[in-house]
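In the form predicted on its own, a lone chain appears below as structure tokens.
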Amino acid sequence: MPSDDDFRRRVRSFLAQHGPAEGWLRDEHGRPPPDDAPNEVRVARARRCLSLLFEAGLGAISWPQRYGGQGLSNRHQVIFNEEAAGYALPLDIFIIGVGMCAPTVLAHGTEQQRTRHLPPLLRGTEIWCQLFSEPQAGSDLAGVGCRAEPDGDGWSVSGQKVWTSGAHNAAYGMLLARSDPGSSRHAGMTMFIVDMSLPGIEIRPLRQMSGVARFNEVFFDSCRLDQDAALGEVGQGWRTAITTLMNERVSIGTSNPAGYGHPASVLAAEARRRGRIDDPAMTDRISQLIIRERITALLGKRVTEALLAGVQPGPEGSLAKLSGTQVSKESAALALEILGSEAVAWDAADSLAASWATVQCSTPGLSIAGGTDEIMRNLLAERILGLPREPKIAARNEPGGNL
């Protein structure tokens, strides 16, 4: 196994060799290059990046070799992440599959499921999506109503999922469905691995106000699954889902200290360009944002250190995710104050100017993605501060419920 220093030099060499030619370089403020390419181009670019990583022995670094990984340590993965943070590797298409679905398959799948699905998942030849949220079960995921009914030696699935990222690109999905119709809340759910090309599945794009369509509605109409499609124990889908959710929040919370908004350095440069940097109120706002970015980065490092110590993702991931969301929203609001109307209207020939509006349109959704801010606060209050659970009103199918 390579030493930390040798591995770091190897990663630096790879990035220096491929970064400029592949268009992975960030600007002086750490922003990625504008990307308005068609979907098929984005997918091809992402798969090429992952292919280059595997050719260099830098793909799936800490995953077991028997499942297609390099068999190195978590610390080697952290070293790679530290070096790659200075580049804009186009791997966001794989974050759900590699960052959320793969750990769930590894933790709860049968050996047959692991050997079949993990190698192509890790290499990006099969993209995955996460089929959790429903129109009536988003933040309150325990209210899932999509049904999986026994059907001979398999299952018949009917229902709807919504806000499914990347379903239009996915070969497989991880579906949470209610397999016991008499159950309620967290009981009676099962997780399934679903071939997204099966009959009875319809995928409809949801166009966002930013103009892109990267989320989808997915409809199941008597879609038949084999018996071995169940991931984890039948009826224990909530336990399986928790593994996915914890990894999702860690992925979101540790991805970028500046969140998904504008780095403070970008806003400082823009304020300086417009002659507003000497305004004490503006200086204070930018300084506060720099502090929040630093706090978010440290929270991400704390989560990373816990993972290196062998601790499974917990509420710390929720804290990092919540902090990153707040930083993003604060930076977007400050950008709007600095630029005024130019943050939402721009010259179509100026692709960089469009990034201001893209952030303004995209940032509100961060309060929902991976669990709402309110759910994150409840988790932190209950699991870290030890406060009482928030009162809940029983649903009609629960004891004492009449709603």
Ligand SMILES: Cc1cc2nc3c(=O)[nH]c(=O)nc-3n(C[C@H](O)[C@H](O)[C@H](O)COP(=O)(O)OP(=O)(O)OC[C@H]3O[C@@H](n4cnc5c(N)ncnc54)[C@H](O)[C@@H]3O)c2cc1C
Given for the second form:
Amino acid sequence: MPSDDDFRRRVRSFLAQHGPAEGWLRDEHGRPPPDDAPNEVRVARARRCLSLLFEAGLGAISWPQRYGGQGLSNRHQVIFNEEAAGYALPLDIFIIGVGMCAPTVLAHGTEQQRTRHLPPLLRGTEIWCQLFSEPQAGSDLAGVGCRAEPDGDGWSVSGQKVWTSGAHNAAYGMLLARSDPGSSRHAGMTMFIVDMSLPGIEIRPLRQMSGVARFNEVFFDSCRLDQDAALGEVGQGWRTAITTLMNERVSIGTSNPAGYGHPASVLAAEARRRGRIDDPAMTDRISQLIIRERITALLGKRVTEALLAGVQPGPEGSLAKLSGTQVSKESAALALEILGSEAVAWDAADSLAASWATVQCSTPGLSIAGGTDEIMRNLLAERILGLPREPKIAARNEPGGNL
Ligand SMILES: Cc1cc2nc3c(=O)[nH]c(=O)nc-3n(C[C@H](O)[C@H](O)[C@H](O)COP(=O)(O)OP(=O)(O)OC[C@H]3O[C@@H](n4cnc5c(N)ncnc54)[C@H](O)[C@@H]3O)c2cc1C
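Could you drop in the structure for the form predicted together with this ligand? We only have the form predicted on its own so far.
Shown next: the complete complex, the earlier chain at its head.
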């Protein structure tokens, strides 16, 4: 196994060699290049990045070799992340597959499922999506109603999913469905691995206010799955889903200390350029943002260190996620304050200027994706602060329900 120093040198040399030619460089303020390419170009760019990483022995660093990884330690992955943070590697498309689905397949899959699915998933040749949320089941995921009914030696799936990021690019999806029709809430659900090209699946794009359509509605109409499509035990889908959700919050919470807004340094430069930096109220807000960025980075580090010590992700992931969301939203609000109308209207030829408006349109969604702010606060209150649980509201079909 390479020493930390040797490995760091290898990563640095890889990034220095490919960064400029591949367009992975950030600008002098740490901003990534504009992300406005058509979907096919984004996918091709992401796949090329991953394939260059694998060629250099830097793909799936801490994953076991038998599943296509490099077999190195989590420590090596952290070193890679530290070095890559200075660049803008276009790997967002793989966050759901590699960050959430792959750990779930590893934890709950059969050996056959792992060897079949993990290598192409980690290499990005097969993109995955997460089919959990439904119109009536978001925060309250135990309300999932999409049905998987036994059908001969397999299953027949009918129902609707919504907000499915990247379903239009996905070869496979991880589907949470109700497999026991008489069950309610957390019991009677099963997780399935779904080939997204099967008959009976319709994917309809949902256009977001930023203008892009990166998530979808997915309709299942008597879609037939084989018996071995179940991931984890039949009826234990909730347990399997928790693994995905924990990894989701860790992925989001540790991804970028400046969140998805502009870093405080960019806002400070913009305030200076516009003669606003001497306003004490402005200096105070920028200082507060710097402090929050630092806290978010430290929370992310704490989660990473727990993972390095072999501790499974817990509520710390929710804390890091909530903190990152707050930083992003404060950065967006401050940008609006500093730039005024230029944060929402810009010269069409100036693609960098568009990034201000993109931030305004995309940060509100951070309070919702991967668990809402309110749900994160509930989790922290109950699991970290030890406060009493929320009063349970009876479902409509339970005594006291439908009040
Ligand atoms: C950008 C983006 C990408 C997404 N990608 C995916 C994806 O790939 N796959 C997927 O399955 N889903 C995805 N989602 C869906 C996301 O997980 C859900 O939107 C989220 O869980 C909230 O569910 P909901 O929209 O049904 O809102 P609801 O659960 O209906 O919540 C509505 C409001 O009520 C509040 N609320 C609900 N329950 C409580 C409570 N107990 N206490 C206090 N307040 C409460 C919420 O905080 C929220 O403000 C994505 C969402 C976004 C925004």
